[in-house]
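Presented as structure tokens, the chain that follows is alone, the form predicted on its own.
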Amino acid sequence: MEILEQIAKEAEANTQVPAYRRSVEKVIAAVMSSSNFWRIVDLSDEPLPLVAEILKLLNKRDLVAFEGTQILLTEAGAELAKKAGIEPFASHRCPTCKGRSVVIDELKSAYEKFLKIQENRPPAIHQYDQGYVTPENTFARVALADDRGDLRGKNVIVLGDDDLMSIALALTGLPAKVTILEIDERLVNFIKEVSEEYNLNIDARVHDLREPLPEDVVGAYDTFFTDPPETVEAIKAFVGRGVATLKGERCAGYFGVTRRESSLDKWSRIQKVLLDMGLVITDLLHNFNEYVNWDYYQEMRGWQLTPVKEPPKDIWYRSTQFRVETVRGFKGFNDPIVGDIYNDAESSTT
């Protein structure tokens, strides 16, 4: 209907984010599913930004209402969808695996030390525009590497570590060698006390990543992990880094791409950078990631942009799991990092 068009087109002028029917007819959905405006964000699966623009568009039309904290639809946005044919989201994602292909049973030991050594882990803190994810998703993560055979016997590098994946790792005794790169003193800190005290071996080291890696990194390692910033720019820098550490074809990389903060237009420029470093994505799992709500909410872009305010309660930032390899002739990135790469028109957690 012209009408979507209409609130696309206005709202991508306004947020200078790609916006298109579907982005809209998807708002509507998940208006029709929840009147929270952080699982709206969540179910719409669209750039934060553009989907409170939109909603302040359909509320301009009278198409919904903002009641309190509560975001509804009304009587003529409620025409306006069965006109358009929009229905309310079905989820159909396995609800043993969370439709993350893969179970933590093998890891169990493993994953109930770390259950006990995360309480007290440093929180996160805005300064690094720092999330992790849930212990039981760092698993995971663990699970889906060792499933594609990245972990046993191999030398693996965090790149940035919110989500103390390098002691997960080292705890199931899995890989050879663990190594983080980390710019919070506090986490290398805490880090370093763990692996002190399990006698897990991890060489825990500060370093900021917008300089190039130290020389033993370089091109040492069989795997990375990385959780990189969401801009163009960002994903060059960081995946860029973690592939300057493998050894040579065929290693692996693993990192998170959310909606929430990328557009599927940001998505085709990331990818093109992906295989332009020599990097074939092999696996590609929908929010397979899924990130525990951070204190200083009220600090970041996102919620001076939400049209009524509530604290999120639920978990609502998630990320896809992206997995790549390298083929012949794939080139890291090792140049230093100069201005502002952490920003754009889609961010919102900054």
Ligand code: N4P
Second form
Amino acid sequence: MEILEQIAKEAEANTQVPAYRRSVEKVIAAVMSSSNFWRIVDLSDEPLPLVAEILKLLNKRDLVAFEGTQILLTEAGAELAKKAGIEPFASHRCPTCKGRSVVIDELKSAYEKFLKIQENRPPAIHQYDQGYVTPENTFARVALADDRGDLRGKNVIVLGDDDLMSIALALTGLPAKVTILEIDERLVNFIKEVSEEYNLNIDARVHDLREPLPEDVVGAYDTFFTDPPETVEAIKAFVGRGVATLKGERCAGYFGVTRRESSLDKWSRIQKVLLDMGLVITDLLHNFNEYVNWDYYQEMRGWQLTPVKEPPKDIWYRSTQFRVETVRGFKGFNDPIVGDIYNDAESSTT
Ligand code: N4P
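Can you give me the structure for the form predicted in complex with this ligand, which would complement the form predicted on its own we have just seen?
Below: every chain and molecule of the assembly, starting with the one above.
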């Protein structure tokens, strides 16, 4: 299908986001599955700016129609899909674990406390690209890390904690020690208050992760958690800092990487950065993380790009959960970071 390749080429030229025939096929398949823009981005698993551009190019060729807030395949679009052999998405995700591979089970009582505590959490703010995962999701991360043997009796550090991982971890009583470094004073204060009230002994400190780590945390932990902004630089900095906190070989790190703001070409660069640090990717769980919709959507770049204007209602922003382990010769990254760590051509929620 010549036209699919043409659209990919044009979309890439207009957005600077790598686009393939398969990207266009996925957007068409997503439109066959849903008429909602956010769901189309979610299903297609291509960066939002690219999805928006492909939809506009399909619309220009009368293959897709915008009707009010609905995005629909036209008759010509349906015909093209048929000829190209494009079919709607099918899902076979496990309904029990939602594809995460773990369930909360014995952690239930800690989880119930967490559900109540997080009701008073500070709202996500634009300034630091915040957007937190559901409380169930936060606990699923705890379950995953415990399943992999990374929590019991271990020193655990969280780099940036709008997900309140530190509270979830400490509530289980499993780690020997929980530290967080977080730029946002509101979060640090909230975590400190909860820690005091529930006797959690969390070591919570205000710290800008663009700066090198405080000396006492370097080489002192067994396991780290982080959820970086999506530029390669930010991932290198956040994960690199995480690695610098680790005691040695065969220690673990957890972080999310999304498809919403990162093409597979960017993913390839990210994976190279990980390998170069002496990390091995042991687990990679697609759509493990689901982010509660944040209030500042009208201020984010993606809102300008949407072909129809409808606020997101259901969760659409997801990310893949990575687990990495250090091997012989590993090396963290603790240099200062200058410049914009939040924005590149593929970012859309910053
Ligand atoms: C972004 C979420 N801009 C949503 C709003 N990001 C970090 C939030 C930390 N929980 C990036 C997520 C994937 N790395």
